[in-house]
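Shown next as structure tokens: one chain only, the form predicted alone.
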Amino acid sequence: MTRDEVILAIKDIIETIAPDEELDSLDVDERLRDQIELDSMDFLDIVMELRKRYGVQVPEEDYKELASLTSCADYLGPKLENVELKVGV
């Protein structure tokens, strides 16, 4: 995946788990609490969510990796980098 498939896919994946939200006007260097409801259940979707659309694992000890959608982005950019995009699973 490139960088910006890497934030296409977690804004769906924030879609899936909060579909009222505003993900649009998102800015992607600010932190995704301070601009979106999210709570820890939702973080926690998240999460799993990476884990069963892609695969990946992310260690609680790294969840301060996925603060903003930039630092997803770093964070997960090498982990996804032969991962085929999944939109709307």
Second form
Amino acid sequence: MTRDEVILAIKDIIETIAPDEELDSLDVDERLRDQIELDSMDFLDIVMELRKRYGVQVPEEDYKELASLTSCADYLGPKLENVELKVGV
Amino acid sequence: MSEKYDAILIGAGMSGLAAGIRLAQYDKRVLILEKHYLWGGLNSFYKRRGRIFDVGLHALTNFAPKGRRGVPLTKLLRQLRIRHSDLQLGEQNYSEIAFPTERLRFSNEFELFESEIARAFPDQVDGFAKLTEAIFAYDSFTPPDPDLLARGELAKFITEPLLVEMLMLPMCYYGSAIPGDIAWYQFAILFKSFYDEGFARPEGGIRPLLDLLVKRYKSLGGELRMKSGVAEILQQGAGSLRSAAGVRLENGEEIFADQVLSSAGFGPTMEMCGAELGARVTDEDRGQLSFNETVIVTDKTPMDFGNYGAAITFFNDSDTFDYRCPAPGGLGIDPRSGVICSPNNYAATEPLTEGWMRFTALASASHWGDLAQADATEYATQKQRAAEAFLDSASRFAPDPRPFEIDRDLFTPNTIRRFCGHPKGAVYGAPKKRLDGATELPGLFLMGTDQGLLGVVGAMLSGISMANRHCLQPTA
Ligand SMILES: Cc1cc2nc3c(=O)[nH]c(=O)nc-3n(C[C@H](O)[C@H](O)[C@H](O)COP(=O)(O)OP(=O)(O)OC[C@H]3O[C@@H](n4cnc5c(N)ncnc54)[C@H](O)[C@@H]3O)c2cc1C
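Can I have the other form now, the form predicted together with its partner chain, not the form predicted alone?
Let's see the whole complex now, leading with the same chain.
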């Protein structure tokens, strides 16, 4: 996955767990929490979906790395380098 | 081992089904074991004479319109990936708290309740505003103090004793396992779920909602076995390495799992762990508050025969409200206060053609338990006698449905015990809640009533949060 694809992958996961949120206008650098309604239960789901779809594990102490789309790409980029993007699953 | 599950859930009530969906959603091998032939637990349904009766549905609390942020219903739908429209919720007309000298109405708009307080208790407006502020500031992330009681906290804001009683009545009936009072955190949760959120009814009653949950669970690969009562929780290891290993069913079959989550209540669950852990269950862990319920079906709607438009009337016939289990003997119930509910008074695309009214009274579980064992005819006679006395009492606050009656069904704490397994039919379980769901046995967790979240929405959230915390969290 490229950096852009990682961001797409995250957006697609958010769309699955929070279908009622508007995702087109998300600012990549701003905290996700400040733009859309995501609580700790939702972050758990993002992590669970990452594991389910891409086999990547995010330990609890690293949840903070998922704060914004940019930080997601920074953190997940290396882990997903050799993994194919799957959207709409 | 082919028979090993990631998790076994005891009970296919609201909490078990919701937890099951969460686990199955994340590819856990999960098995729900239910001792009944039907799912739903206290929120199940049964057929009599061609009609479907709901066991415990008066109102779905925590109503929120689609998309309302930060509220329990929205979180729950998201976690279970169910669409708001799938619930087919019809909102209530209004509900009321009725005392002899004052009545307060409320609806799904908080402003109505505020204006009612201002009308009836003008000098309490400031206090009520501060109370509301304190309750809204009470966020669910700080661990609550389960020992703090509501009466003491209310006294800090409300100086008019009648208003205190009026505020206590609905909260106790809908969620207190403590005689005479309710835990402050429960009061705060319920207050929001009633007045800021509101009441609704799934169209068609509880059955379509249960069908939805069961279908979703099974489509995700979850397994559900009915008529499979758990007799024992199996353990492995010793000393500090001891943990839950699975269950033994009443028929002797053994099934193994890494984790066991139980909605059978703290006492019954620990008693399934053998003599040593079972002996640690104390009286504090056994609730006793239970209800008799009288359901009357009429040939006209309550609006048509009595101009009755309330979804729920919480009534009390004096200025002080006494929430406790009545002593055995006498009527076996306390006719002085209760809950009246009419499913007709919710919006529906296909309105009910028959009238329905439900009446709930505090009841003595030992009275009805002893009687049922001793003398079945006398039990049936006394059940009718208690119902008549309670209808006489309730008809001071809402129209009497008896002249229009075409069917009735009555149940006692015995029935409730059959549906949930709590000893004494304690609807809200143990007075002492275990908010983290942990037990003395590693790998065994509580969910539902005795974990501390009550009602249809509460029980589902309890199942979700216990499944998340103990089975899905990466550190779990
Ligand atoms: C008369 C009445 C009216 C109510 N009205 C409302 C209302 O209007 N609104 C509302 O929100 N809430 C209402 N409630 C409360 C609500 O029904 C409960 O809080 C909720 O259903 C509890 O769900 P639960 O999953 O925690 O437990 P339960 O529903 O008690 O489920 C536990 C399940 O475990 C099963 N079980 C127990 N022991 C075993 C065993 N050893 N092996 C296998 N299975 C076992 C039981 O059979 C049961 O199915 C009402 C309750 C009653 C009784």
